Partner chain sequence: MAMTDRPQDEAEPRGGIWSRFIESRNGLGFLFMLPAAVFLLCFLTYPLGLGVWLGFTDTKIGRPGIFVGLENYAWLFDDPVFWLSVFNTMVYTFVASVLKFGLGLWLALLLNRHLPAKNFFRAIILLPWVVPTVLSALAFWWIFDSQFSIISWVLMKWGLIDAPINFLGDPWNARWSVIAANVWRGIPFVAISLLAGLQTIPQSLNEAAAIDGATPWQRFTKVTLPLLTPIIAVVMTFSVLFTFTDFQLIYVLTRGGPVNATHLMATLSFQRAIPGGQLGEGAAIAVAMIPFLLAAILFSFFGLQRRKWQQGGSD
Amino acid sequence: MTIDRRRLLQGSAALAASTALIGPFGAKRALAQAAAATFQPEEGATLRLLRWVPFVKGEEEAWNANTAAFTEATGVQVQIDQESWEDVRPKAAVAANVGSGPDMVMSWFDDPFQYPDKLVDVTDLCTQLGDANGGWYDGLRAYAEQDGKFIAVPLCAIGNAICYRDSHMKAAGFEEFPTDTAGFLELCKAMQAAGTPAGFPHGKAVGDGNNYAHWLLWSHGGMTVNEAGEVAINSPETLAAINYAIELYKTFIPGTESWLDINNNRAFLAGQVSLTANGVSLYYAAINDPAMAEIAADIRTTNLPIGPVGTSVELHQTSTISIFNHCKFPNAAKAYLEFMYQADRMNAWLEGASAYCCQALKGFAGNPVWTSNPIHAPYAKASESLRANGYAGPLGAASAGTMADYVLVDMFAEAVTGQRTPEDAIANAERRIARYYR
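With no structure shown yet, could you now provide this chain on its own, in the form predicted on its own?
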């Protein structure tokens, strides 16, 4: 998709979003904002952004409308390429290492740490944005900063929460959703017996699979490495997490070991499962389809149960935006991001995302989207509460490699499906993690 000054957006809905974002003074207002910008695009600049396929239409429309306003203000054309969640990571890695392709990428978790020397230093931009908007949330900042400099711009946390059918929970004999892992297992057993089972991904799902695996591990006190970066996966806590996962897996719909990020959404909306963990996009997929009115009215959301550690420990999907060194117009790229983080632009994007994307900057925490619907409540604190995937060690190339290689996801999948004994699954994960943490 290419957005330029002659083609703002196609479709009445997107056009309306663009008009609302640009405001009553149209391009004049946008030009005034651009004139005050810190970063000025190079003459003849064009840009290409690689991003993940959106799950919420309003998020995409708002992002595209903001992009169209930037093009109208500056003349810089921005091409937006979309790839599936699973494909963004390898496409970005190839672009970084070959030195051609997209100029910028919306990437996942600590992916920028896999090729930090291939990225533009954006410390000046991030410092300015942080100072102007209440500072960055620590968890998101950790995904973008290395050795005191920013190698990426924190974008958002995509909150992960339990989505369930309220009537099905009650039909299984539970009036309230359990807040602890023991009670959660009993609920899943009861729902399976009632013919309304749960389902969580054990496949290589970038978001949902990793979120689930890390919650399983952390809720039982396990960790991949300790604070010193020493491999610590082989522990009684990890074994307890696996044994718990095995019992949960017995209550799931068949086939979850092959689920990617889209599969639990589809299964829930098709009525095949009545409980899973997902972003708020699941709710809006139902609410926006008249044929799913009954399901939409029955959906409730809550945070994942608390395990033996006694506190909430959740991963949450995180995304950053990086500029590759091979970008011919780095000032234009910084100008684009500066423009997208202006208060009216960022607030419009957050509202368009309907609680799917949680802000990276503290100054946007008061956006009305978080209190506009009770369904949004579990997602409101995602940026504040997230735990980085490298826990308990520092983020870097090792944590990024471990995540990209799906080591934790595979460990649980091997054990719950019986491919390996729990002990062998742990030993295999230990060997794989050690390859990265040398």
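The form predicted in complex with its partner chain, contrasted with the form predicted on its own above:
Excluded here are partners and other molecules; the one chain stands alone.
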């Protein structure tokens, strides 16, 4: 998608409106920041950004409006190409390998670690952005930093949280949502007994399935590999996590072994399940449909319970932006990112995303989107509770491959469905993880 005149006008109009809302003080600050830009684009620079297909219309509009404003301020045209989110990884890897294609990529998880030597060092930009905005969240920083050098700019976490029906929880005898895994199991048992069961995907659901499996493992203290990258899945903690998953699975609606990413949304919105975990999009699907007004009013959200490990740990989804070495205008790319991370721009983008994207910089935690609706509150903690994939080992092709091959998802599914004993499921996962970390 090229930012043409029509889009530029639309973007400018949106920015004018947001400037009016921010007020004269904010406008002056924005101008001052624009003037104080550290990176100056090269003469005649143009840029191409490869990004994932937006999930939230407002997020796309805000991003495009900010991009249009950058083009207006600098004259640098930015072409934005969109790919479905599973196709970004291979496309970006090919671009990195052959040294042509997009200049920047908005990618997922540990993708930059697949081709770190093909990326522009953005330590200067990230240090500057971090210093100016309260610092980066540790989890997101881990997805962008290798050996003390930033190979990508952390962008956001896509928060995952429990979504439940308040009336059904109360009908099951609970006034407050339990905050620990033991209480959570009791709640799920009670909700099943009341005919309003929970449901979490044990099928090959890329996002929801991996979020659930990683939470099960980490909340019980398990890990795939240790700090040295040695396989460490075979532990009493993993066994405890599997045994807990087996008990929890007994309370689910039947059929969760086949669930892909969309199934829990469908089942929840149809009233078949009353408790699941999802992004905030589930709530917006209900609130935007007048026929679901009753369900929408009954939805509450909260963070996944804390397990024996004693602290909130979740995978969530993360996104970073990298600049390829083959980019002819690296300063323009840095200037673009610097512009997009300016406080007003970033705040407008976070608001446009309606709590779908959680900030990577602590300074944006006060964005009004998090307090505008109590439903958003748990998603505000995504960047804080986020733990990097492949914990506790290094990020890279091995951690990415292990997740993409559904090793943890399969381990839990094998055990809860009784296809393997917990010990055998762990042994199988251990063998598969060892293959990736060889």
